[in-house]
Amino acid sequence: MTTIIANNKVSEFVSSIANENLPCWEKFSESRKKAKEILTQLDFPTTRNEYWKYSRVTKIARETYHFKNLSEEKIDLDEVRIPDLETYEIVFINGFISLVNSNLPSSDELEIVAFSDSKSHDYDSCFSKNLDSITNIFSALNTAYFTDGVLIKAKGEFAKPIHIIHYSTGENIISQPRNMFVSTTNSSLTILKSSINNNTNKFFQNSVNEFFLEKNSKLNFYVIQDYKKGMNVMTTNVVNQERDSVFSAYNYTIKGDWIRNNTNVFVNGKNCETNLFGAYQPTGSEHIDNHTIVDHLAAHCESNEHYKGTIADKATGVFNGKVFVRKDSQKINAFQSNNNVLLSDEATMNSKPELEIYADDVKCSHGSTSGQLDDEAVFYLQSRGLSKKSATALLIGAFLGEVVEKIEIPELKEKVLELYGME
């Protein structure tokens, strides 16, 4: 069993980590160094930190974690199977792939090869590209102790959806899954993540995913989060799109005890479109937490950013998004937008769009709402024959919905509106 220590410093976290209980392969070994000696000179994140300024880390800082590969294990998917809807399926058991629940598919179109196969390949251009690892401790904790991963490259317009799903069980366990997309010139790629834990306890899952766009490409991310007791998550999504791609992401979070998603694109090519969608409801005392940075470092470039919340009861929702427009991004059209509705009045929205422009041909706009639902939308309701429940509800449907719409497979929408309770 490999064990980490946690205490109020990085270095104690990992101090007993054994590398050979963990794959080694000599592909990666210099950038796991690097990542090794950065953690060295990190701690966790205090809510001095602007960047962390409304989520404490400190409930994952203070266990105790092991790592525990059940990779061989057959287990039941049908729970985040989405009906009607056939994709190609890539299982991860706490952190390292399943091949035996695997369902990959044989094609000219997509090439998939686990980090663990034994073929050599170039990683080197793109791995860890752009990944904050000098600031962000756990960016630099996945890159030098992931457990698994794979690299995705389309090679054509492949249509059928890859289905990532993560499936957790343990108590104090902790997961660190590592993958790459990338689509190649003149390529289509769709990938959709969900998640599964079972008997989870104090289960720390930290994933990275990096995101490769060539010339005249397209991804659409999609991510259902639904998570029991006993999880808390931390996603790390770095997109670098290059000329003329188009890069969608959808995260859905439906519940959580503590989740973090953070997403930075680098728009490094002109005339690229860049569109961030997300709806959360936290409930109870979950904290829900999406932080998002678009840079738009090449001109003739348009981002949308839409992000709403529903926060019942005592829980805490977080969004913190910015869109930096540098100095020769010309034409530039970004938008940002973040409303929210607090149901009760225990619960917390902290809000924070952020421009920083540095062109002066540019429409840009930022803005954020919060507020209550609308007493008198209840009551005419109510008086049309619903439950005061029912028509909360509706309404809170009716206002979640708008980003719901933007999913572009009929299937998944339709499984995202039951899972809101707005089928």
The other form holds:
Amino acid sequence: MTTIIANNKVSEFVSSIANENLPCWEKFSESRKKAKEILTQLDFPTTRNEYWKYSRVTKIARETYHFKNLSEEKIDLDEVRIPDLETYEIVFINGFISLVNSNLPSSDELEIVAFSDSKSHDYDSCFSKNLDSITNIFSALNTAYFTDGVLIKAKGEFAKPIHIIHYSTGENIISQPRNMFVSTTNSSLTILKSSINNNTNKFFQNSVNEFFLEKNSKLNFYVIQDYKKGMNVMTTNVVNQERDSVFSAYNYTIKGDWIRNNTNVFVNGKNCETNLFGAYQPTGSEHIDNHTIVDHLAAHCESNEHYKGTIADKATGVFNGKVFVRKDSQKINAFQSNNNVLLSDEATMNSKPELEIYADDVKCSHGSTSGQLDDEAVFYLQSRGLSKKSATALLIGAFLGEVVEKIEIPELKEKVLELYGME
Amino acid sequence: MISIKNLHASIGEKEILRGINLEVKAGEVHAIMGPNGSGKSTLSAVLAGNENYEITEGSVDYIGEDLLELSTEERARKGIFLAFQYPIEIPGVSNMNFLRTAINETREAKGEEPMAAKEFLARVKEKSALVELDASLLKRYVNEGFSGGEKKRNEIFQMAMLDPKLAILDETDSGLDIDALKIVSHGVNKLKSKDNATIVITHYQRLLDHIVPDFVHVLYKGRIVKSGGKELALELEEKGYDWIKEEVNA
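Could the form predicted in complex with the partner chain be shown next, to go alongside the form predicted alone?
Let us now look at the entire complex, which starts with that chain.
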């Protein structure tokens, strides 16, 4: 069944937040103005739209929302801290930066500029570059009404991870954080993103992250999505890679009622590497959707993508991975794979790997599997004394573990394994 | 230890076991031989609790309990061990992690504390030496990429670690060269005691040169059609199974 949403839904949706007090963000006023115009022309997508075929946004679109700035409140971050791992922390509460809870570095190697800072910056002009705000209403919505954000720019080998923590609380609240991450030439940067939510109901988080990798730089982006009830989460990541750069994204979804992640990578320079890894394990009636695009616009690059998931109960998983290899992008190695295990008869997985190749000297592969746990393996483990439950858990752990093993930080790997219940 | 009476089992519509009677006492080694398709592997799977088979008639008493009422893991925890003819490869699960979980869940079911790491490692060292299993294989994923011989040795290693009361070896000799056969048999013999029992399922007599049975049974068309001492195995080796088939069919 598809639902048609009348055009005035968007204006209604926007009107509830348009009058609220957001800082004016002088340097981005042009972008905001443009996005607001786009919003008047865009509609909420229906499932007839291929990009949204398996993820209904009706329940998000039909609510009205408000901003709620609680950035002065002191909050407890322990649940998302990584034992034995030192990080800097930037905390957002309901999409607003909370300095009282943050722990920012003071280093020549790293520049952190809040968007509220009126001082102009060399990356201001890159704001919204390659963001799909022309076609994606949620990207346009963030650009038009983002709540707060920072630009983080690494200038050297910055080893200590920057931990971005999003704290959400409240009913019918919209949170629209927006960040830019830059790794300058020869630098490296590691970003870790976690979330905490308490007492949320009909909370909508719509975040946008933009990444700019200059020549020969390296950027790792780790995301842990572990939400309690009451959150609908939309994230959009746009990555721009210059030559000789390495971008790696690791997306681990533990829990969440409704999550849609869009990650779009534009590989603009030669000799780049792009790695996209993800794991998800929806249960109950959860809905977890990962959409990725890797656009090879230059030659001699490599991309590796591997997403794995287990889907239980009446839950739904969605994977759509698109790889473009443009006409003159020769000598590309692009690998993409999505593997799923369905743990119940009522679980659903929609998997669609796509390749569009316009060059003739490339090595690309893609594949998708959806199956069940191996009964014989369960029996084998049971015949050694393991309960059916722990045999199943061990096999699931082994299955998802493959993409958790990709994590380069041992302490973080431990934490993610623990969150998935596979120590 | 185990008393099987008139056991019938089917898979789908097909009846494979058609009235098995077998009594095994502590300290005994029983060999079950028979031509292909006679139901040997079905018997071992049924005793281990494989749910693909439906028990249609009969009873199995195991140390005073109704075995057929127990789940696979309960049987294992009460001391039944099946060495698989085709051990399963489980990528992503390390041998050590798997064994530690198996041992500790068994102990937990008995109300015992988990085995201390030091004790576990000492036991691993001792038992792996018994079947000459290379330490590097222990750290690898369960059976993944193991040779046929390594898989069988891993089965006997697991058996040694779990110390069962009743071990059922399903065609443990298949796919083994003579050296591996000796190592595996040596392991099994070392584990034998007056308190445990072994059922050796095999097509060929050669394994029985190394693991000497007290009784030999011939399974044919889902029934035990002949029983005897170890000399029966030699007779089968010499004359094949045809004379048995003729006797039964006559």
